[in-house]
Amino acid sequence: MGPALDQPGKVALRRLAPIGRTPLAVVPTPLLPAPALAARLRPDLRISIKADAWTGFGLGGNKVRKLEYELDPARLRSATELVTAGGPHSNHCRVTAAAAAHLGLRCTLVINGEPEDPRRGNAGLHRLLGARIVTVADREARALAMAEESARIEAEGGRALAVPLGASTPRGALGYVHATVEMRTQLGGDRRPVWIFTAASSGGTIAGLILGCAILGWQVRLVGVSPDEPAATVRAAATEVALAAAGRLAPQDGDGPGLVDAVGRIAAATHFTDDFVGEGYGIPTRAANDAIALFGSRAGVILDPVYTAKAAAAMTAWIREGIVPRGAHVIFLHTGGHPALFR
C-alpha cells in the first residue's frame, strides 16, 4: 500500500467513518506502474494505472465503491427491492443486481433499448443475476418507469430503495474520497505533478475525486473525459455533487465555507473534454479502438469500448500533443467496464 497514511487522509477517513456503508469492494486497488506504456507515449513521464477494475463485487468498477454509499445499511432497513435504471448494457445495473442477489433482496432494472443479444455482455449478466427488466423507449422516459415500478412494489407490500442512475449521488461520490486517499498514499513521497484521467459521465466519480483532493489539500490535474454528454452538462453534475457531498462531511468538523470553497475552486480548475465522444454514446471511435491495443499490448490493460477507451484515447492524445507537461506522473482511473467488450 505504501507508506503510513498522512494527517489530512486520517482526517478525511474520520470525516468519512461515521457515514454507513455497506462494505463490497475489494480495496484498496493497486497502482499499477506502467513503464512500456510509458516508453510508448512519453519516456520523461511516469504512467500508472489505478486499477478501479479490480474492485472485485459483480465484476467490479467503479460502481462498486459508490454503491457501498447507496446502500447504507439505515437505508436498507426494511427494503425487499432495489430499483435502477441504465442502458442495455449499464455496468450500474450490473453491479446493482448483484448486490441486490448478495444481500437477499429482489431487483427491478428499467433499461432503455433492446440489446441485439441479451444472453450476452452485461445484459446477459443483468438476467444471470436474476433482475427483472423492464423496458423503456429512451433515456427520457427511465426516471417516470423507476417511479411506476417503485409504486407497484410498495402497492404489493414491499419497499422499494431506488438507486439513482450511476449512483452519481452526493453519497455515493463519498467512495471516490476513499480512492483519492488510496492514491495519494501509494504515491507514497513522489513528488512530480500528478494528472488524473478518468472517464466522467453522470459525475459521480469524479466527483468524488474533486472533494478528496479538497480535503486532503492535493494540487492534482483532474481530466474527465466524457464518453457521451456535452462536456459543460458534465462539470454542471460534477461539480453540483461534489459541493453536495461536501456540505454531509463540512459539518462535523465545523470548516463547511472553507471546505465547500475548496470543492468550488477545485471543480472549476478541472478539465472536461467532449472531444472523444466521436458519434455517440457506446459507438466506438478509431481512436478509442487504437487505445485498447495500446493498453492491451503495453500494459496488460483490458479496457471496455463505451468509457475508458475513450478516457484512454483523451490521455493519450493530450500525452503526444504535449498538453501533459514533461515530468508528471499521469494516472489513468481505470473504472472497469470490460463486459462490454463481449457484448
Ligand SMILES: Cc1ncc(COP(=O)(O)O)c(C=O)c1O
Second form
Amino acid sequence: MGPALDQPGKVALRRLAPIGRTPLAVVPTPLLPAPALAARLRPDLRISIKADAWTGFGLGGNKVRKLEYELDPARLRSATELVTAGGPHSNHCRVTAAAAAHLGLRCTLVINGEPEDPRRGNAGLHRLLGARIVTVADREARALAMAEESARIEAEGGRALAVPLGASTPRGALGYVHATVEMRTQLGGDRRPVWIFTAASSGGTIAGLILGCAILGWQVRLVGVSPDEPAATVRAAATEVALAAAGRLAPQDGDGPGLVDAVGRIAAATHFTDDFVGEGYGIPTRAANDAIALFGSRAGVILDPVYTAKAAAAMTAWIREGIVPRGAHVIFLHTGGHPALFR
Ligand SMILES: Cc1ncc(COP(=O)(O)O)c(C=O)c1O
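Switch from the form predicted on its own to the form predicted in complex with the ligand and give that structure.
Whole complex next, starting from this chain.
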C-alpha cells in the first residue's frame, strides 16, 4: 500500500519529479527483515534493515542517492571536472570520483590528512578511480582549497563543478526523500509505530528523511547518531538543509498546512545523539564492535566501523534501555561505508 498524501505532500512530490538528476543508484534498495536480531534484542519488536549499503554505484552507500541530485545534468552541461573534499577515507569522495569517471569528467579531491596506507580502503579507491588528490592539513582548510582548485581549473580553461561536503545540500537531500517513500511503501499496511535509526554527520541524509516524512505526513521517530560532530551541530546542519529543500518543493499558494512548517516540527522532534562517538571519528568503541558482531551473527548484515557501527550501537542501546517503545517497528538505515573494513 502506498502513502496517502495530503495536498502539500502531493504538490511536493509533483515538484520533485521534474528536478534533474543523473541516475546512478540501484533502487529501490530492499527493506530486509531481521527476525533473529529482534529475537536476540527484544522479541516484541519488528526490526528491518534498509539496505542502502547496496545502492551499488561506486560500491554504494548513502552518497549515491545524494549525488544523483547534485549531479543534475543541467549543472553538468559545461563541467569538465568535479571538485569535492573529505577525509583520507571519505566515502563521499569515493562515490564522487566514481561518478566523475562514469561521466567522463576529471576529479579533484581535497583531502585533509594522509592515510596510513594510500593503497587501502577508500584511500586506495580514490586513486584507483583516477582522482587527483590535493592534501591539506585539517578539516578547516578544505573549503579554501576547494575554492583554489576550482579557480585553478577555470584558469586552465576548464569548468569546475564543486560538490559540497558530503553532498549534504538541499539538492542532495532530495535523494533521501525517495528513500523515505520507498520505506513507507515497503512497510505496506504495517501500523506499528516506526523508529528509524541512521548515522548522521553532515546531515543531508537525515534532512532528506525529515523532508520525506513531512511530504508523506508519516509519523516516524527519527534518530540521527553522530560519528563525529556534537549532536547540536548535526541537528543545526540537518535542519537548515531540510528547511531549504522544503522551500523548493513547498506549495506557494498557501494550500493546506505548510510543508516548511511540518519540516520544522519534524526536525525539532528528531533525536540527535553524540553519545556513541567515543574517543572520536573513526576510533572504534566497545559498543560499536559489539554491534558489528551482533548484526553480523544475527542478521547477516555487515556494518562499517566508522558510521553504521556507531549508529547500530545507539539502536541496540536504546532498544535494551526501553527507550524504543514496546511493539515498535525499528528500521536501521544502513548507509554503507564498507571500504573502511579494509583500510
Ligand atoms: C557510510 C556513511 N554513513 C553515514 C554518513 C552520514 O551521512 P550524512 O553526511 O548525510 O549525515 C556518511 C557520510 O558522512 C557515510 O559515509
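Everything numeric in this text was worked out from a predicted model, so none of it was measured. Under this definition, the rigid core comprises the largest set of C-alpha atoms superposing within 1.5 Å between the forms. Numbering follows the first chain given and starts at 1.
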Did R15 shift 2 Å or more between the two forms, C-alpha, core superposed: yes
